[in-house]
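One chain comes next, on its own, written out as structure tokens in the form predicted on its own.
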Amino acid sequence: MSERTKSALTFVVSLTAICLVWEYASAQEYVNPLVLPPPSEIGVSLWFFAQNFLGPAEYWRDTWITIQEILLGYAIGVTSAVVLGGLVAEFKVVRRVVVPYTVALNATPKIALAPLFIVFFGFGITAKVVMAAFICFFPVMVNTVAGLVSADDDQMKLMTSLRASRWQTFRRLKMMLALPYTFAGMRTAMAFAVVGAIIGEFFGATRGLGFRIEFAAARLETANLFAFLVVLSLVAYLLYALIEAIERRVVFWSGGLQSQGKP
């Protein structure tokens, strides 16, 4: 049996257990089900939810939408995080000038420049996708400036005996020690840019899975809203596998720093 399979089991067993615990819990009235409805009927929830798609089909809308502005924001995030951390690892005026400005935003709390995306932005599908490009870009670059720098003094030399210009030390040796290290931050940035664009339509939308949360919250539908957090947990699963496989056939020589990286 193989580690994946090992490990599928291990979490179909214990999500199991919990389901059973959490539901004689609710049945025995240890727990309120206003505030922590049982398994079943959250199930029952999640079968409404998919026969939506077979009717007028409004949660799957919400959660495409929902889709589109973590795959924009991800992949305009992830772009100008490589881009703007290779030129900082190359050029030391670009790293004056832009690191200081880096730190300081992203110590800022994230959630407080939501709604000024609002305000800049309006309340369409823009400011959820700068929210999210704006949370999953910090990792992205500190991952990519990281392996770019890794380059030890052998290697180095080795290019330079090799009689290799700038460009080709760049292209052959550092960023090629760079992709493990960019992917361990693809992956985390996935996970970013879903919190990223829930955080933006909690500011301001109507429509969106973050709305659908919102919207369940404040009608005390607690079964809905734990169906549309297992909907939107398993979104952001399938897209961080996603990134996964990608970095499997991109990185393939480097298996020991992928499982490494992994949250």
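C-alpha atoms forming the largest set that superposes within 1.5 Å between two forms make up the rigid core. Numbering follows the first chain given and starts at 1. Keep in mind that what you see is a predicted model, and the values were worked out from it rather than measured. First, how it differs from the form predicted in complex with its partner chain.
- Residue 28: CA moves 2 Å or more between these two forms after rigid-core fitting.
- In a rigid-core overlay of the protein, residue 12 has its C-alpha displaced by at least 2 Å between these two forms.
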Given for the second form:
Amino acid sequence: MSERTKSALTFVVSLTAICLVWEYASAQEYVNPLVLPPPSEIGVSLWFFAQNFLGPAEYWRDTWITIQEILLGYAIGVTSAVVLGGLVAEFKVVRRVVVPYTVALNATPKIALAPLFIVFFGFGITAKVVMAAFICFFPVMVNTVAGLVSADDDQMKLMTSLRASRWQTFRRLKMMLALPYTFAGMRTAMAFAVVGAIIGEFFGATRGLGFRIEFAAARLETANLFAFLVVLSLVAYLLYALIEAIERRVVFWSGGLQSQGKP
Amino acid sequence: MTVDESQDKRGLPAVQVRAATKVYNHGAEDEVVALQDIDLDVPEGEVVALLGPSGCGKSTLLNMVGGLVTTTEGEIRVAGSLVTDPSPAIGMMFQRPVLLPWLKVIDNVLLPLKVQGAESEHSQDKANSLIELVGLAGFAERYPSELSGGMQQRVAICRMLIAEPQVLLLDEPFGALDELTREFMDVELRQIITSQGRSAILVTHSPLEAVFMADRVDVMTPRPGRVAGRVEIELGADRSSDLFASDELIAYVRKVRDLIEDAHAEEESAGE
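Starting from the form predicted on its own shown above, please give the structure in the form predicted in complex with its partner chain.
Now the full complex is given, and it begins with the chain already shown.
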């Protein structure tokens, strides 16, 4: 049996065990089923969702809206972080202007700005996209800068001895050195983008998975709440796996770096 | 370049260093004289080894010839032209291979041509024949991480040679390799330099490597860095690995060692 199958099997067994204990505790009313519904009930909710997902029901649209918020915010956040990171690393003037603000903003818990974005952009999708982009920005920017300045003396000496121009050195050396760092940031940013979109929805939305979760909680439909959580986790997991797969293809020469930056 | 100029330069040494001085933090209190009044000629087609302990400024001198470090006083000419910036007449090799891990072996070799926009239809063939020359046939499409340290240094040799530089600057090129591999690489590199008619400066702290590789060994001493003595090595142009155990080579190594010891003793007594 391969290591992979063993891990998968262990997971199935442990999940089953947890569900059984949980189900039993719920049936015996050790916990209030209103607070913690049994897994079977969550399963029923999920089954109901699954049936309605492709039908005319709203759930697919809610999921799709949240995915849109995440991906749009991610794209905007990552792109601006890479561009600004490049400018910060290459130009001292930009560095002097930008770095104090990024340090201050990175120290701020960024979800605290969600209400402000609602004030700025209203209850539509924009506020959520901006929240996701904003929270994505920092890990990518910080990592990109760290990567761009990571060239060692020998590498710089090589490029100088080859009479490489500044742009050549940037494109052929620094940018390539930065890629594994940027991807480490992008992995973290993917998880952050989900947080950003959901937080945005919590502070005022009429659609989306975050809205559904809050709605279910307000009506004490805890089984539904858990079902939405499962869907949300699945979405987040798939998006993360997608970025990881792209990372493995693009920066095949690097073992995968750890990221810096706070949510 | 006019015809007259090129005729003027014929017969000149490949590298000419005249009264070169390097002072770090010039004029400041913590001024350090790294090199003082260095005169050095590398005749066309010859290899000169700079031998000395760490801190004697031999790498600084090499970087000055390579145009990577500015000269405080004096002048340096490569192929007749005054060195101010890195010159296309120069190829460099460092202690580490410094290959780019995202490029295949062949693309690492082609890097100098790509950077200078000098790639032509023959470049690929040229790179492949160099790769073959250093015994890496069949590895052109591999990535550096799939190669051993010695193989990576061979790729670095190809990268140094691809733009056909006249003068090779070798900064302890095999210093990071084990001794057996290093001797093997020394033999190959010396043969390539001789067969392609290049000139070279080799920086090393191994007397054995210096004597084997070079046509002349310049022994350097630190504080301030200067040339303490020279030994002409008359072992012929073609050198094979048999030479390592030969009496002639051992005799030269002894001579070089004596020079180092004399210089050291002189420095000790001067310090008292």
